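Here's a solo chain for you in structure tokens, the form predicted on its own.
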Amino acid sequence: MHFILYGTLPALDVFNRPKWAYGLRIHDACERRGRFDAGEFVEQFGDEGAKDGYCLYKVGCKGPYTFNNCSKQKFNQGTSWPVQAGHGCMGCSEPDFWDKMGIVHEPLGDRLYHTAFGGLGSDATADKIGVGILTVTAIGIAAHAAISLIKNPKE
């Protein structure tokens, strides 16, 4: 349909899936993401955190490892999606879903997957980029301070 309408093929991810649907992780567009960032997690289904809309990662949500647009498209004619209904993402759109995502109601913990680029997953890549930027910034600040001292020595 994209080719018929626009005369080009849509942008694709490394698994040849259209980026408009698979460009972001479930985690990136999740309405519970703020709870994740704040460290507020459901410890078991039915607890107070579950009632208050806390993050479902500790009860098995695979959103940080799954690329899809479920939170935008939703299911049942746009009514809801699993995380909104209180169940974590199962990661069903990922390659080798049954083998890699393991048991549905257990978190993956610190497990990182090898990506098509040979890395250890998007989280590891983001960490490396962050450390690189921090290092360059620190070097820049130190160089600026040294140059300022040389140009304007205190008397």
Second form
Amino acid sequence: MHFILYGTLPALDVFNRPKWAYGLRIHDACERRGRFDAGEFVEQFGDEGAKDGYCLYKVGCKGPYTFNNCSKQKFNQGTSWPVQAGHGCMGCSEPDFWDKMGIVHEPLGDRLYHTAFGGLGSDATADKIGVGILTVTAIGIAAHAAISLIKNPKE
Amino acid sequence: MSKRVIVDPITRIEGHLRAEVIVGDDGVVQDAFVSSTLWRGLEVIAKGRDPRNIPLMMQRICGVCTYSHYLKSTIAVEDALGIKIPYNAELVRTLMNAALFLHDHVIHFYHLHGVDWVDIVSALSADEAKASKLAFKYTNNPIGTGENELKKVKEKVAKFAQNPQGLGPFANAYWGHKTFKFTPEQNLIALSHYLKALEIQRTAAQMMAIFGAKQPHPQSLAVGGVTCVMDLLNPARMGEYLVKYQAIADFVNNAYYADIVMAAEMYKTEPSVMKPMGVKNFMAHKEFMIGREEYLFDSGIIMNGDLSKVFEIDEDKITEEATHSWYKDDAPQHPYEGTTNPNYTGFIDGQSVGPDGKMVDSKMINEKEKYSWIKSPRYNGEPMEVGPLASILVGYAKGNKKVEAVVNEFLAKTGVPAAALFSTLGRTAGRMLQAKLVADNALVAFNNLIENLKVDQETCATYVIDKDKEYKGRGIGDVPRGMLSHWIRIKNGVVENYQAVVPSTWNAGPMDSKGAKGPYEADLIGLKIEDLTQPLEIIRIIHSYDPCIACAVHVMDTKGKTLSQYKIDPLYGGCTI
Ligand code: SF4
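The structure above corresponds to the form predicted on its own; please give the structure of the form predicted together with its partner chain next.
What follows is the whole complex; the chain from before opens it.
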């Protein structure tokens, strides 16, 4: 498409994916990002937070680890996308996501983040500095989630 | 001398399928073998994984009815863990199911099966004024058949015809075949609906995405219920669903229904379409909860075409065997204990009818040994047909008022006797009637959901998985292609065993140890083929089942084995979405 439209090949990432689609993380353009930053998390599907569109990180969203444009482009001519439907991102465009993204409805950061970055997560292969920063981010995310629960207990 | 005709690949299906028939000098099929040439293997991959991840993985069995597998796999886990999901979640799952059935059946008839009935080239010589008038014979509110619209349709397709590659998406079919029965005007009406249905299927995909996040591969179920509570509490979202639903329901009632009435009128004397089917046992499972404990479709079994008796399903009597399938364990197994160990033996050398009618060297099915990646499921040792027709027949025989009404109305309108339901035409009509029932009744579920949300906003149940306990459960129900069941055993908190018994397995499976054939194979026997180089009759019968072979085969690691027997036609490549 890029070639037909513009006559040039698109810029690619390390997995040879076009950057215009895979350049940003789901998390970067997510409509619930404000909730994440405010520490407002869905604790359980269907709870009051879920009704209000809180962040899905604690019920398993892998948006922080996934490079794709679902949150910008959405699906079916813009009808919806998983986070809008209250279900976290499953990381389905990352290499070996079935094995590296842990349990779909549990957060990755508080228990298994090292496997995602240990060799095959896109962050790990991006570049060494990126790994450092993102690993710190992952720990930060987990800590952030944990702190918010203590600070702002919902139930 | 009898000759062998090989159709491979059968296009306009989901997946990879091969049919071989042996025909006598009179052109009548004496024997038939159907093989799936690709395998699946998700069952093997599922082992040892967290059960909560399995539904999302299982939905990737297929690229078409992904929601079917997602839903039944989720229900299997819920059944194993003893979870009762909230009423709201049941109804939302039904609304998503409605989107799936309407999407699937419309695509099937128009884009996969339609050109077995509609001669596109003939449509180009139609008189559009006459066709426009004729459309009123089949419905009071025709769609896409105004004179100007029909003119545009003709121009569009004529442009394709001038294309150096031929008819574009309509190239390579058996145009002008003797068993095409529509007049040029009727062909033009159906062709216009074919193009309109492309828009309708996009709308249906959006309808699924409203509560499902996306289509294919929706992502809004969780073990315990649904996640889309925000959409349910948003009136704008509910309104969007209704608008899309109404557009599709209108198409089903005034285009799809009308075209099948037209087909019944013109094809009811065509022997290859009216030939009684080979296996007259039918099995269907209840589906579509539209109110509390109220289902649109029923469970039951009909044996030997006898509509006076309906037997209840005993799930213990469901088995799969592999006498003629490329797996090691031949003997019948219940799905809870089912295995998936490959044993590929390939094809043998022989001769079959080539494109010019002469015999050519070919790789052939070895029917004395193993010849398909599909297993042979049996109920109480008997082959069963599953699918929309089975569901309609079971409902009809059980006296389901809604089903009875649409069946009787259809028979009265077309003048076709009830016995004719047991034919290729019946199967194609049954699918349309099921779409109509969904189109006419999904609103009941919608309204019940709104009522219930006023007093109860539960959408997802909580649960725990005890690692020290063993669980087993199944998700079973009717999906667009028929009865589907997923069977799971959980031990130490992970999947111990997993099996999916899918609709196309029931219909397309090879012979069993007693030599009894499944519905596809049995249906081809006795069929008269007009022209051995253009076996449209075979394709029409197989398509009438809506084969979904990606899910009918068991894949796995194909180490060291080349499967070069199939080729994928880029124009008609299996996937439709
Ligand atoms: S964690 Fe998921 S839901 Fe939350 S802001 Fe990031 S992408 Fe969105």
